[in-house]
Every structure is written in C-alpha cells, then in structure tokens.
Ligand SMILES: Cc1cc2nc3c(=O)[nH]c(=O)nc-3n(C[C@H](O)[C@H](O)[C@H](O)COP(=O)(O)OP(=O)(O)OC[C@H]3O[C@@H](n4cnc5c(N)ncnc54)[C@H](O)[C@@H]3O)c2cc1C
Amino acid sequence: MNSFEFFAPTSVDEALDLIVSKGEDAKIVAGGTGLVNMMKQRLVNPEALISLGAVRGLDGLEISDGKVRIGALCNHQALVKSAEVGQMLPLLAETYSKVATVRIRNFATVGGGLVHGDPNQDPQVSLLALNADVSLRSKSGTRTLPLKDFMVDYYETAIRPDELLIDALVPVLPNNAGYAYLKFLPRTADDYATVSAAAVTVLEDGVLKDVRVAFGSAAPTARRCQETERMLTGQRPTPEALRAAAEKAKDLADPVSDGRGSAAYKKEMVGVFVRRALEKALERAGGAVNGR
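Isolated chain model, in the form predicted in complex with the ligand, this chain only:
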C-alpha cells in the first residue's frame, strides 16, 4: 500500500469541501472493507483518504411517507439488527444478514456497499426488487436516482467525483407482500453468491398483482427481470407459469466464469433461483404455488 494523507471531516459540508479541494487524487472511505483491499492490491492508489467515520448524522434510519431512509453510514449489521427494518422491510434484513461475516458487516456501510459496485454483492439485488432510490449530494445540491440507473457496470456507478452518497430510500412493502432473497452458495457459507435472486410478490384473489424479481452475480450489475415480471403480473402463479417466467430471466444473464462457476452454469442457475425466489415469496405471501 502506498502512503496517503488522511482526513476525518465531521460534517457533510466539510466532507464535500474536501472532496472538491483534494480532487481526483482523493478517495472517500466509509467502512473501508472494499477500498482498503483494493489499495492493498494497488488497484487504487489514492494520495488522500477522506474518512466519513466522524461525519455525524449519516448513519440514521428514518421512516416517513411509507419509505425507509437509510443513512449511507448505517452499517450492514445495524440493518440486520434493527427491529423496524425487520418489521417493515424483512427482505432487507434477510439480505444484509447474508453479506459476508459479522466482522465485515460491522464495518461495511450501506453507502460504501452501493458505491463499491461489485456485481457479486447481495444488497443491490433486493434493493432493486424493492424499487429503492439513492440520493447523492454535491455542493450544488442533492439529486435522487433510482438504483437501477445508479448501477452502471462492473465497479462503476453514476456517482460523480464531487458527490457523496447520502442515503438510500426504500418504499415499505404492503403487509400482504411475500418476499425472498436467495443466495446460492455451493462452495462454503462464507462466499459471494454463485448467483442470487430476490422476489417480491403481492397476491390478490389468487392472482399476482405485483411481482418484482431481480438477480445478482450473473451480469455486470444486479438486474431487474422486467420480462419475467410482465409474464406473471395478473396471472395465477402456476408451476408452469413460474417456470416459464423464470426461464425468461436467463436471457438477461451475462455472467463471467470464475471459481464460483462457469458462465453457462451461472446462467442455468439464474433460472432455478429466480423461480425458487418467486416460490418462496409466494409461500410467504400465504399463497403457496398452486399445484404444489
């Protein structure tokens, strides 16, 4: 690791000033779990680090207008432990609980995780299915983006160099919604997903009123499966319908081969796990898949 200057601003404004004055040579650091590894491998060699650790007011969890506002500095484990999140967005608690180990979760922040932008991460998959937005602030103001537009490519997001991610906004699910996040870990419990899938389902009179599906680890970013959703919306969730819709998700898969599986295998598994996530969500929505 190369040597660097270290700054610890205590407010968002101070942090924004530093980002501008230190420019391209500086990097923001939150939990450090993603960045420091990259620095150790010399993939990034910042001359200055601007730590958000001492910035106040960025780690809150706030619920208003049917949305949960999660501060960028909120750490993964805090979300897992939060009673409100467990009650209002159990899908998020379930998802964040599957990230790495408790040692990582205690440091990794929600904002750091989103800006990190590794397609193998877990949270993005469920946040996509939850229609989350992120808000970004620079000295010229705040903008809010849907997560799907925020994610751009491998380790690439729409954040600008002069911006800070301030929070994520997640609409609360209706009480009768079913949900599931499945992380496929064929090697060991401590790994990134070979593939993952999230589903949200709302049933009315046995018909799918709302279906949202996303998968991870099988494309440059987590992906929302619109065609799958379209095929199921307004339909009865028969095994055949679910299978056909899940198969469709495979068209969106564009994985790379690595130690967790070949590209071909991951693509097949997208079909399996999208379907299983839907099945589990439906089960939780009180409507086990017809015919089972």
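Let me have the form predicted alone next, following on from the form predicted in complex with the ligand.
All you get below is the one chain by itself.
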C-alpha cells in the first residue's frame, strides 16, 4: 500500500468537514474489511483515510414508530446478538449470521457494507426484502433514499462525494410474517455466494397479502423482484404459482461467469433459490403450499 494521511474525527460534523476538505483524495474507512483489501490489491490508492471508528452516536439501535434505526457503525455481530433485532427483524438477524465468519462480523459495519456497493454481499438482499431506507448526511442536511434506489451499479451507489451514510431504517416485520434468507456457497463460509435470495410473506386466510422477494450475486446489484411479487400477491400459494413467479425473477438476473459458476448456471439458480426462499417463508408464516 502507498503511504497516506490518517484522520480520526470524533463527530459527524468533523468527519464531514474532512470529507469536504480532502475531496476525492480521501477514502472513508469504518470496519475496513472491504477497503483495506482493495488497498492491498492496489485497486484504490487514497492519499488520506478518514476513520469513523471514534465518531460518537453511529453505532446504536433505536426502535420507534414501528421501525428499527440501525447506526452505520453497528457491526454485523451486534445485529446477530441483539434480542430486539431477533424479535422484530428475525430475517435480518438470520442474514447477518450468515456473513463470512465471526471474526469478520465483529469488524464489518452495516454502513460500510452498504456503501461498498458489492452485489455479492448478503445483507443487501434481505434489506431490500424488508423495504429498508438509508439516511445520507452532508453539510447541507440529511436525505433519505430507499435502498433499491441507493444501489446503482456494480460497486456504485447513489452516495455523493460530500455525504456520509448515517443509518439504515428498517420497518419491523408483522408478527404473522414468514421470512427466509438462503444462499448457495460453493466453497467456504467466507466466500461469496453463487446466488442468494430473500423472501417475506404474509398470509391471511390462505391468501398472500404481502410478498417481497430479492436476490443477490447474480446481477450488478442485489435486485428486488417486483414482478414476482405482483404475480403472487392476492393469490393462494400453489406449487405452480410459486414456480412461475420464481422463474420470472430470472428476467432480472444478469450474472457473469466466474469460479463460482457460469452465467447460465447462476441465472437458473436464481429461479431455484427464489422458489426455495418463498417456500421457507411460507412455512414460517404457518401456511402450506396448496397442492403439496
């Protein structure tokens, strides 16, 4: 790695001042699990690092008005261990528990993972299915974006050069919701998935009143499958309906071939894992797939 200046602000305002003054020559670092690897590989060579580790007030959880506000500096393992998250957002606790290893989870932060814009990471998939928003702050104020609009392209997000991601805001799941996060790992636990999928379902009188589906690792960003959701909402879940809706998700897939599988294989796996995630979510919602 090249030499660089290191700054450790203790407040958001101080961090924002540094971001403005140092400009494009600086990079923000939180847990460092993504950026440090990129620096080691010389994919990025910042002249300055602005560490958020000492910034106060960005590592907490706050629950109000039916939503959980997750501070950007919360590490992954904190969400896995949180009783509140386990009760109100079990899909999120389950997803973060599947990120790499405990060692990584103890360092990797929620905000860092989102800003990194890596389509192969686990949390974005479930956060999409949970209708999450992100808060972005600059010297001129704070704006809120749906996560689906925040993710723009491969390693590209909608954050502006003068902004910090402050938190993620996630609506609490209703008590009668079913949920699932599944992924296929070709190698070890800390490898990227070949494909992943998340689903949320709400059943009333045997009818799907709410359906949310997303997948990852098979497109330039994690993707929400809105057409799949429309096909199932208001319907009784049958094997045929689930299969057809899951197949529709493949239209959004745009994978690349690599050591985890060919592009054609990954596209087929999107349909398989979306269907499996829906089936598991329905089982947890207390509903059987009609006709099984």
